[in-house]
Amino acid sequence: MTAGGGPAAGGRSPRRVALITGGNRGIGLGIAEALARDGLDLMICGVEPEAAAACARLAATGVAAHYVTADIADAADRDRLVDAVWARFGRLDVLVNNAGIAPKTRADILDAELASFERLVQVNLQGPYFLTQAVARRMLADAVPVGPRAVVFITSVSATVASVDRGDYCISKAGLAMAARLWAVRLAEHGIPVYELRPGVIRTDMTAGVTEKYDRLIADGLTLERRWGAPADIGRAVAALVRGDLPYATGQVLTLDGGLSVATL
């Protein structure tokens, strides 16, 4: 599913091209938009058949925008995913491992079922730590020249908050913390700067359930900022990152949270 301009499958893009992925809703979709408002041409992708409603948003920008149904947990998808970004584009600029899912029952730790940590592990770290490498094994094959390039996590405060009714999503998390460490200094050598996001409290579709319990929470000081984050505060940070605003900090850590990570006393 392609919208907008861009090369003819099997052309090479002129522009620089993202991979996001679960980037057809909430945080990735903000990312997206934001890389879109800079001119990059985009792949998305994510688990639904469909997303032609966010491919014509991204479109509208007047950047390419193109879809692919691919799960990050499954190889053969993951494979199937990164060729579909040459083909379509010929090239890859950025990657942007974004997608990610929260435990379908919170549950207390000593209640914790087996099946649940592992799709966690499986599509929260597994997926976007082996994605990267054929990404990067891609990108520092071709011969052709690029634009600069980079790659970025998106993680959590969930990587350092402790939560005992989704333990499997903080393990996920700061695991995800550690493999974005690892490929900053594996990638170093290549002049490909690799960045940790750790978003906050994010109003999207997969905290619509839990709405109510974090309107309170805000109002009674869980953030200084006292207000959800938006999928486009992430969106914002990313682009900059990428457009290299923040120089000389391959590796770093950046948290977007609204002050919830700040001790007080």
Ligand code: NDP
The other form holds:
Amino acid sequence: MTAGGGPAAGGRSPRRVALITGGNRGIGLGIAEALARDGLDLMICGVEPEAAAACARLAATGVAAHYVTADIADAADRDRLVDAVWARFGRLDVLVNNAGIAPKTRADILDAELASFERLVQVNLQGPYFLTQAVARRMLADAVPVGPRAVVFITSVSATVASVDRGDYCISKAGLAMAARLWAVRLAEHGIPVYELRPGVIRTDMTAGVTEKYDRLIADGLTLERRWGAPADIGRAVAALVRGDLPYATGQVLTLDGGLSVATL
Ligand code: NDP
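Moving on from the form predicted alone, please list the structure of the form predicted together with the ligand.
Time for the whole complex; same chain goes first.
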């Protein structure tokens, strides 16, 4: 599904183009809105059959927004997604690996099940790792780079903060943090900076089931800034990275958690 303009079939978008996995809601939509404000054309994906409302909202800023249904854990879907980007826009400048899942139920690691672990690693780690490979191959094959490029990985404070009731999630995010470093090293010689952005507690569908718990924890001082994070907070930070406002910083971790990870005594 497409909203807004865009190049004719087979043409190349005159604007920079970003692919944001899971850009149809939550943090991904916050990122998509921020990049749309900066004038990037957008490809977003999710597992839902359509995302008409999100595309219309993004296109209202004057950019083209296109949605493809694709499960990033599935190799054939990843290839189809990358093909769709080049078919629709003829180029890709920015990849934001945002899509991710939490465990269906939080279970103590003494009781947790293999199926949940496998699914979380497939979606949160294997998916973005190999999607980056597929995207990087195509980017590097483009004869003439068309604009400053960047890759952003959305990990989590859970990459380092241990939660024994969702070990699968923590491990998937710790692995993803290493994936970001690996791709930073591999793509540096091609002039493509890679960043890891580590959010704290952000108000989205993912955290809707634990609202009361985090309301209480935040009121009790879990974060130095006593509020929930918002998708727009993450969107503004990604937009700054994509604009190149943090030069000389490839491979670095940007933590946006309201001070949650600041150790105090
Ligand atoms: P939401 O649950 O609100 O949204 C998840 C998004 O990912 C949706 O767009 C969903 O698409 C998409 N998605 C899920 N699984 C797949 C898949 N297999 N293939 C493609 N797309 C998929 O989550 P958030 O916005 O809260 O989280 C976004 C990212 O930020 C995740 O990686 C999460 O781990 C991370 N994060 C979130 C925090 C929080 O507090 N919310 C904190 C730290 C990190 P669809 O709508 O089609 O289901």
